[in-house]
Amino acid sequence: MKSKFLFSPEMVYLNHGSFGACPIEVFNDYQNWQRKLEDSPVQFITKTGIEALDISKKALAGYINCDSEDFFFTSNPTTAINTVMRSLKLNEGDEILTTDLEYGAMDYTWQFFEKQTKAKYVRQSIELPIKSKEHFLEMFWKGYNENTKVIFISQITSATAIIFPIKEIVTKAKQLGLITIIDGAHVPGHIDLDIKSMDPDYYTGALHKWLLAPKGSTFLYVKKVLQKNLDPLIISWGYGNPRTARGQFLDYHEYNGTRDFSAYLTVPSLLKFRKDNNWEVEIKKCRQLILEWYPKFCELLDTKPICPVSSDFLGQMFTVIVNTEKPIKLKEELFNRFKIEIPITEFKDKYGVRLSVQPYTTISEIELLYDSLKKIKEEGVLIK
């Protein structure tokens, strides 16, 4: 399977969760769209590329189960959440409820919003290890009060790799009349995603992590009743002089200046690759490897799992706590000495090694990570 990707042959890539990997077949499709853009820029940007964009959106809509008119592409989830954030109409004292396990860039985004609006970003503490869904939900909703207006939460956390029970959170939030903004950066192509069934107000998911798209490809879904209230992050022709029949929502957000949107057009190609290579079957094996190896790594590093070792909380990655005072040095050691690309994450004053497993990951690579950490631990300098 690894031969179908563009990896440097000497590198062991165990960090799919950060930036993903694009198959050669999909990357060639991506470059083919770029060539078409350069062959006839005006026709591509105004006609043929837009037609291809509609085809790609319909393919993705079928995969995530929503209408293709209810989302647009953007470069990354950070941009998507910034778009939503800038259109929220909150007052001083209103609260956005989240967890203390969210992606750092999102914390910064909401801290900026706090300064601008005097609203309050509430990072509800989540005790680790999480014992059950009920345990998590009990902890999370302790942060709710009469001032809470918005729920912002990851479906799969970045630093801890834990799957949160988002369906249950969205259902209760609707009963309480709250706006739900879901950061699903790690979800598409990783675990099942059914937008209509979940029914969030806003949902963003990256295509370039687990779904195998080229870098810089993400979608932002917005519930129909909220679309007219979403201002564009960039004001351009679609705002003041719409020339299409696509409607205000797409005019506002899909026409925001000259750009290369070729990455957005590869969804049919990547879905074909996944089908041709039995990807859905193969990733089930990856999930099983995660469940098998997580306890082994915990034992090696003298720690315990931070959530139940089950498919309810873990997909194709786990984070194991590592006792180190030099996380950057540890990451560099793993790469420079063993050629292992893997992140050292930080959460709740702890550090963790986050392992991602894809069908191109071999057992020998996981064993190399295990043996490398064991050797570093025995040396007693970077791991205690």
Ligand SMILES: Cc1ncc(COP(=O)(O)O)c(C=O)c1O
Contents of the next structure:
Amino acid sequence: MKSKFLFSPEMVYLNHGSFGACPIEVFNDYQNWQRKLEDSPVQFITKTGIEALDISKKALAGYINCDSEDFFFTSNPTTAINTVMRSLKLNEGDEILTTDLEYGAMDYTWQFFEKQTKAKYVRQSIELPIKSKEHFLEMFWKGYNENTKVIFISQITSATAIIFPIKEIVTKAKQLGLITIIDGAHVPGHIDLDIKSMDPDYYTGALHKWLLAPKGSTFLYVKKVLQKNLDPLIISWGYGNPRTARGQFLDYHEYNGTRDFSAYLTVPSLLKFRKDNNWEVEIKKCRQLILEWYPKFCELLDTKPICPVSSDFLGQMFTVIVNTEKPIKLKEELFNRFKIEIPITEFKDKYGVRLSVQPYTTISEIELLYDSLKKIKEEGVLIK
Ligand SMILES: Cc1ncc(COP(=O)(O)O)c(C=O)c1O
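Could the form predicted together with the ligand be given as well, to go with the form predicted on its own?
Full complex below, order starting with the chain above.
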């Protein structure tokens, strides 16, 4: 499977979670679109590329189950959440409830919002280990009060790699009349996503992580009734000059200056790659490996899992706590000495080794990680 990707051969790539990886076949499709763009720039940007965009959007809409008019492509989840943040109308004292396990760039985005509006970003503490869904929900909703107006939360967390029970959160939030903004950066192509059944107000998911798209492709879904109030992040031609039959929402967000949108056109080819390579079945095996190996790594590093070792909480990643005072050195050691690319993440007052498993990952690579950490631990310098 690895030969179907473009990885440098000497590297053991156990960090799919950070930036994903794109199969050669999909990357070729991406470059073919770029060639078409250079071949006939005007035709592509005004007609043929737009037609291809519609085809790609329909393919993605089928995969995540929503209408293709209810989302637009953007480069990354941070841009998507910034777009939502810029149009959110909250008053001084209103609260956005979140957890203390969110992605750093999102925390910064909401801290910026706090300064602009005097609304409050409430990072509810989630005690680790999470013991069950009920335990998580109980901890999370402790942060709710009459000032809460918005829920912002990841479906799969970044540093801790935990799947949160989002369906339950969205359902309760709706009963309470709250706006829901879901950061599903890690979700498309990783765990099942059914937007219609979840029914969030805003949902963003990266395509370049687990769905295998080229870098810089992400979607932002917006519920129909909220679309007319979402301002574009970039004011461009689509703003003051409605010019297509696509409607205000897509004019606002899909026309923002000259850009290369080739990465967005690869959804049909990546879905073909997934089908031809039995990807949906293969990733189930990866999830099994995660459940098998997580307890072994915890034992090796004398620590406990941070969530139940079950498919409700873990997908194709786990984070094992590591007792280190030198996280940067530890990451460098793993890469320089053992050629293993893997992140050392930080959450609360802890560090963790976050393993990603994809169908291109071999058991011997996971064993290499295990043996390398064992050696480093025995040396007693970087891991205590
Ligand atoms: C939970 C979460 N949200 C958002 C992102 C998006 O990151 P960026 O916009 O920096 O690509 C990531 C990336 O790893 C993530 O893990």
